[in-house]
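First comes one chain, alone, set out as structure tokens in the form predicted on its own.
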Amino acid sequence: MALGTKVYRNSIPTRLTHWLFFIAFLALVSSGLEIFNAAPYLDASDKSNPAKRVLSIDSTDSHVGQTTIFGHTFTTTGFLGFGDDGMGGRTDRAFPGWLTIPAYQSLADGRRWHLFFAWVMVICGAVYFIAGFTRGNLKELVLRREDLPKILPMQLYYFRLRKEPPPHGTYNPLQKVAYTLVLFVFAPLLVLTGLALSPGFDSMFHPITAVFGGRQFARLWHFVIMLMLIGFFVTHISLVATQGVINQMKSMITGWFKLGKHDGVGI
């Protein structure tokens, strides 16, 4: 198609599943935050073990916020380990009021919205599963063999060394790439390791947990995977940013986009 031809390229319920997906995985994020101040540290065993610990928020006894990371200790005072209480002053906590949901400390109704929110993405996934299946055009997003060879010429292109990025469809080698791994990978394993930190799960199916490391281990895989889909997020905006932002932004809003050089058609 010529140049500035606009096309359907994102239906209804992939617009919907998409900022549901995207407000929920927030909600999500800063629920975890307000759980994780309970117990504000992160073990590598089966059970909690000071001697094995990759993580851990606190403070001192003159409310000074410390950070250590691999037994390296920052201070963080203002930010983590002390800082906004969530009703309008400072207290000893892991993660500040502004960023958890809710933003005073409950271990309670954070794992309410957790529990919540867990749902929706649950809910949205298989959603936009179910459409992309119906409408054929789910294997657009999946990373084949044949896209192997465009994976470096495509990052060549992204980082200004090539004029022209490889032939590619609706979606390029790299962003292939990256929804195949959050998709058939992080999401599924961000949902087995939270299961695996229920303890009725854990009675029922421990062999999963198991597999994890025990239930404190899960938490630290929990915690990571957590932070790698936060970089997909931002990698994902930042590359929205730079490629369209206004055109990208509208066919997420209407379902239009309009062909840029490069632009594979889609289905």
Second form
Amino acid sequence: MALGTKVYRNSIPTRLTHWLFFIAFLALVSSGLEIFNAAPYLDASDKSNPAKRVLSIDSTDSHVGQTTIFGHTFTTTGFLGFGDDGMGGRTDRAFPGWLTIPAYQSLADGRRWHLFFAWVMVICGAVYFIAGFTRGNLKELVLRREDLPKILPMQLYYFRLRKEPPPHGTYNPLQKVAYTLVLFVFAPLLVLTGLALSPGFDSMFHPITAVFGGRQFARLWHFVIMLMLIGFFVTHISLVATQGVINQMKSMITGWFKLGKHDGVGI
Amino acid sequence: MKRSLFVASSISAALAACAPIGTKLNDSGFHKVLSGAEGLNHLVLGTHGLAKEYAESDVDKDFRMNGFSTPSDANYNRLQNGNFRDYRLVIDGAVERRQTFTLDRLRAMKQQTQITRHDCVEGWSAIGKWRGVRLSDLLDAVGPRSDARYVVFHCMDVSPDNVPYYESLDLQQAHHPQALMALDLNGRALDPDHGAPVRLRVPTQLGYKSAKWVNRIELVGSYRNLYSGAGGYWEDQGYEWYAGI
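Having seen the form predicted on its own, please provide the structure of the form predicted together with the partner chain.
Starting with the chain above, the whole complex follows.
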């Protein structure tokens, strides 16, 4: 198919879940940070153990915000440890009010948001996978063996060390790496590490919690996977912004995508 | 390029709007919608299975205190000064045989020891060795009537804003084999900060369920007419009644 040809790329379930994922992800991150604030440290152990502390965000008696990562302490006043209280003032709290839902510190409300949008995410995920499998369009973005040799050339193309991208289908090999990791590794791990924090889940499936190193360790994994997904999210948005943003946005609203010079079709 | 700059800045603006929009929604009727997830969590997770039991070597010798510290009211001080000789645990409400237990009577009953993890809603965890009487043994002693649906724990402490602490479980949760009325922590009688002389231990739910300083267990058909009606002190402040997650 030629340059400029319009193809119907995104089905209704894909588009609908895409925007719900977007809303749910923002709500989960900001309410998650609110929940983190109630115990602003992460330990690589089952029970809380300051000797195994990987990250802590707190403040001194004189309101100097401090972030400690693997024993190295950085002053982060104004952002982490001491900053926006969400009500127009400043206070001792790990993540500032402008990053959390609700802006003022409320563990109870943060939990309500988090546990609600966790369901939105999981239900959307189920719809996405079922629709993707039955319609077959999930195949287009899953990494296959024949994509592996194309990963390096694609990276070189992005670094402008190669003139043309390797020939590919709807999604290029690097996109496939990212989508496969997010859909089949990070998303399931995010759900499982979240559930591992629940004493009710732990009572039924302790071996799963144990795989992550216990409850506090699972809390650390949950945080790290969130950071990875934020990395994906930022990359995704900046690529959309630079690769024909109007066409990209249109295809996620109407479903129709106008093919560019290097865009393939199918797998 | 100008266009992408425009997009990048509008996306940043949208992200920055997240907290204020979320806060507005939080203070609106949307809060009720959010709370709908609790029923789903209760339905899906419920109270099944057994909390993991740990080894003696896993125990936190200096077990972190949860919730409030020792009650300061006169009645509690009097009991504490008398080494809780005058302490009584009353079990009443929708029961066949209302009963009163002294500490000696509780200690004479069959004791269960459990080394379980306490998971605080704030996010931290600690492991303690608890010993006491299974709640289901106490319920058997009083015989819940057919109209009893919930077990309410009344406590001897009053919060800084003068509201008594209380908690509740449904009968299924109360009959869980690890639901314990604990008398000892780490081999010694409970100290006042940890809920002396009797506290609840529910290792399958978050720590705020495990009420300290319990002196009355009341069986009821509904907890709606107690205090603010949400079934517990923290529940009345917006925390979930189902604290399994």
